[in-house]
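Shown here is one chain on its own, the form predicted alone, set out as structure tokens.
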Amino acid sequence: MTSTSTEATAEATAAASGASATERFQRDKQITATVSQERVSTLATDLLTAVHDVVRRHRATYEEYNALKAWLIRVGEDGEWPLFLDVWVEHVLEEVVNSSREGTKGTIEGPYYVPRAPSLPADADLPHREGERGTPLLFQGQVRDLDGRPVPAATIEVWHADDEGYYSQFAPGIPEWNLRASVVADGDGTFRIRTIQPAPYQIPTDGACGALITAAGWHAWRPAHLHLKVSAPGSRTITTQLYFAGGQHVDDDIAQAVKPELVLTPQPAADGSGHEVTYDFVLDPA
């Protein structure tokens, strides 16, 4: 399946980026859990107590007061609390909420994701421009439950960035759908993906987030990677990210999010064109 665009004729923008991450969350997100009092009470106090501390401890100034206030209007209005927590916090939650897990382990999702992506079928080429660049992958595996059965019609979501580290719907000039898809696996819970195989690539850095990377001397980059979401009905959701060995920042990721048992070995390709990689998802019941 092949999507075709001009090329873009707007520079993508850490604003940008921001804003249509941000936008995307407040559509996208069901928020309808009720929190009690007590729970917002627990949580904002600790909160609170841990900045108290950070002050105290490092007698903070006036001037790195008034600095942080000017950062945390500037990362609103550049649109990018996604971002921010994403990067930055959403790996120390992954870690809680997915403790329990027995199956695949889970990593953060990130600000990029787009629900409701084309559904494909089991053997499928993602949606890509003609010519799209960067090294043909095969990613291919089966989808199991705890005691090893396979889990027909389970659904693989799948997105990725791009060959210059741009994901669609969140950068100008791609197609809609590119590089993003539900492929639905077969009776026997199998899956063959064509896709290309994604770069490392910077968060923004032109906006709040890049201020305060700048600031505090760490770099920008994310290793590349592929993010999933895999379900079927009775199962539970499982979110993660698999990486690839030997490749740039797997080892010094910004967001924290890498795991030793998320990251692929990537063998050359049987019909001789790029590298394919292999990935059995094990699925915890619901």
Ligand code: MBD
Contents of the next structure:
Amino acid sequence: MTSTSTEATAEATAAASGASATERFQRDKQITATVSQERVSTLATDLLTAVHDVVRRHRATYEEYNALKAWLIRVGEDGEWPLFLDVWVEHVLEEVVNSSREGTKGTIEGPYYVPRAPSLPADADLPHREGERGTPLLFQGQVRDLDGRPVPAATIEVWHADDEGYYSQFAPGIPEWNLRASVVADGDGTFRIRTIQPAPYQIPTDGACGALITAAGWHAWRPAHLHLKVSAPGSRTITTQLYFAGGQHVDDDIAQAVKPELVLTPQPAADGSGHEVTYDFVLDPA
Ligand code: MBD
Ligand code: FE
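Right, and the form predicted together with 3-methylcatechol of this protein, after the form predicted alone?
And the full complex, kicking off with our chain again.
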């Protein structure tokens, strides 16, 4: 690969963002829950049986088997297990785990959440660089319960890509908490968050996931999205994303994580700068 950059470490490579996501996962996710032997056996047996079925049904060849082996090895080398699983598997987990919810629809967390972002008050500008590019967006609303009552002491964690589709802490050269915060809603659950509209996100194309996409003739895009985690004492935390009506790839998200209830239609802002949109969250009881 050729590059004009003098600092190899400052490139936004798949391996660099994959390594960050892998390291983050290992550090931040409490992987302490033990899965019972019975459950491991059930899940592993059915998973392997599904693989056996694919081999038989499609009469797979040794060339294909070895291509798979080489590719799986590369997924690990590129640190892309978090990316691979979150793009192609997590949406079904989310569907199963959140099927009993009545409030705001959830969707996948993805690989780029970072816990413990700096706390900001209910009326907040997300941390951003001077001259941060992108259309200004005022995102406001209220957190309520299933009966429509305001939820006190709600926290809205928000994180999103910049106008070029890069996430802080996973691409080089971006301030640590850029476009990330934990916003503490007012006593009546209301919040007003000023940020910029993110760009559609292209998953890294130079790593193993990109190689699969190219080999299969798929595309690598997610629609522009805001990531959110909304929590409050006594409520079930919701992890979700919001999208923008009419945006590219809203109808063909590679991660299959768009739901119609999660598509925003921002309007021109009252003060003439950019867009504004109101979205109310409804939390299920814990
Ligand atoms: C993302 O930004 C994302 O949200 C998911 C699910 C996968 C890859 C990148
Ligand atoms: Fe994302």
